[in-house]
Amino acid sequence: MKVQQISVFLENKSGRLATLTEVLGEAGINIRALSIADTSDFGILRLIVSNPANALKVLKEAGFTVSITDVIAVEVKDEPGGLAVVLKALEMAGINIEYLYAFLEKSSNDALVVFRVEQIDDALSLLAKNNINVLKGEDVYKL
């Protein structure tokens, strides 16, 4: 129930995001998600995509520098205290969130929330024993 996210390197400088999405675009592959935290000299792009193993190649090769990391998509009430369930959940098991962000489920009316988490094992058993429905990474590539 693991998802693979790319994560990729970037300078802070004009062109570069563009850069990327075009070697992503000219292989075929589509992002499903992404977050970007920067700096004045750089940032890492989170990126969920189509294909993570051909994006990955293709972005070595244009040369960046990226990295695929195991992160976990959680489907999410899209209603007010949706994602608190969640997080409650998490945080009474003393599973710690490194980051998240969101986006809109296509094929439902709920939202899915990307965590990476410590223990992405144990997070992964406690949100099954809450009835709380994580996605398999093949399901988020189609989105």
Given for the second form:
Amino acid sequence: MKVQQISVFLENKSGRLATLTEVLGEAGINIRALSIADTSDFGILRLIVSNPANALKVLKEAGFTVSITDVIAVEVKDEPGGLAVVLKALEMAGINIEYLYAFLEKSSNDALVVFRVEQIDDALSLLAKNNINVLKGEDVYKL
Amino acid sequence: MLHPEIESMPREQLQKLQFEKLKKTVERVYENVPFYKQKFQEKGLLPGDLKSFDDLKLLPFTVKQDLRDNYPFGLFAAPMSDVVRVHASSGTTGKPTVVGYTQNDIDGWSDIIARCVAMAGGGKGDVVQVAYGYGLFTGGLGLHYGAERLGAAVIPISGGNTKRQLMLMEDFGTTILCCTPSYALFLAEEAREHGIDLINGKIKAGIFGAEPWSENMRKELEKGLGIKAYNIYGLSEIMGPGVSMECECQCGMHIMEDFFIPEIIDPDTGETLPYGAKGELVFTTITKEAFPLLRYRTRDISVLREEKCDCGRTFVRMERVMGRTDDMLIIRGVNVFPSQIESVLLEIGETEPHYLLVVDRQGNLDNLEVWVEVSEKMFSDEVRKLEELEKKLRHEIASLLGISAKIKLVEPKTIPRSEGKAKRVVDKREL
Ligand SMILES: [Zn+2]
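Switching from the form predicted alone: structure of the form predicted in complex with the partner chain?
Below is the whole assembly, all chains and molecules, this chain first.
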């Protein structure tokens, strides 16, 4: 049920993001979801792509510092309070959310949200118990 | 002139004096320092082979690595029971370089510094503010004891706390300021900003050293503080500050030749060069008991001048240090080697760290920025962890070097490599 996220170190200088998307585009890799966390000096780009293993390879070859991180892709009801249900369940169980971000496209009527948590296995079983839908990696990459 | 009989001794006579002292030093290290005895044996040399002053060339060189290899007290030529003080400088890989002094050594050093303060126009009745760091660094205590020896009143304020420096300078009537030239410029600027008039105040001279500076900085200091600015040179391995000092002519620093024999060598061949040639400065100490060194290679590049000085002193003069034969940097008066930064990165588990030291001067203070290429091992998808890494590096560097550095994480291959070897230093300071 885990989804592989590509994390890339980026300096805050112009053109780096463009270069990176070019590298992925040339390798025929699509970006499904993306978020950037940045400080005044550097940023961390997080990506869900169509082919994580290949993305890792081509980005490394292009000289980026890249890693693969396991995350969870959760279906959140596209209605008021939809996200709150998931957050509350995780909070009650004492599971710390490092960060989260939304997918560019929806899979259905529901929104898709990526969660990065420390205790990923605990989170998965908790979400299952609460009948919250979690997507499989291969389904996410295909979106 | 504090010691005219020595400072203006005819050179022939001076050389005789030096040779006598040199012979004693050679005997002393041969008998007491196994490192030197072995060096002599390797060369098939005995102390008695020293027949004339020129035989200095026969003696082995000493390099900084020898000090490290014999850490902490292996090169001491006096029993520890005779040592009354030690000083140390931060090491290139964690261990510092240690030097020791007997009471006679401290007395001699104080005499030298007394001479230096007198060269800057100081004497009894002067108020000397010592704003060099006190502690393991030789700057503070060196100037302190020498100024006291001369009979001046010392303000042992040490470095930092600019507000208090300026307050005491005004209230206590400081006449001579001792610190790094960049800190003096900073003090001048702060004084201006706070409406403190130093130019018409009592301060008349500055004894500045422990870092490279320039004639432009001299002009700025003399104008900004209303003083005459003197250059002082030294290194802890040889003694500390006072190895050489400028006279009122400000045309090079007179080397205290009754304590040290200077040479200029070709850094590549080790060959001794004549006066006037540019090369690496080498010193042999000829009075020290606890920590005598033969032909110590300073890595500083300079020129020696033998021409008689207008001040009447016969001691040879060395020009301002023009550079280094190694990659040492002096930042805010602290010696910094890139390898020290490397050791910090190795300690956090990097096997082949890529880094760059970028030094700049903003206002009058040096800034050190350490660029570190983010490897996969260091990298994390969480901002918090990378910020923790920056903090840890900053902390480790500060505790090893005693100066703060800004850490800048950069992408791989950002730091230029030349012929496979990475460039480690960019010095943007224009002195
Ligand atoms: Zn002179």
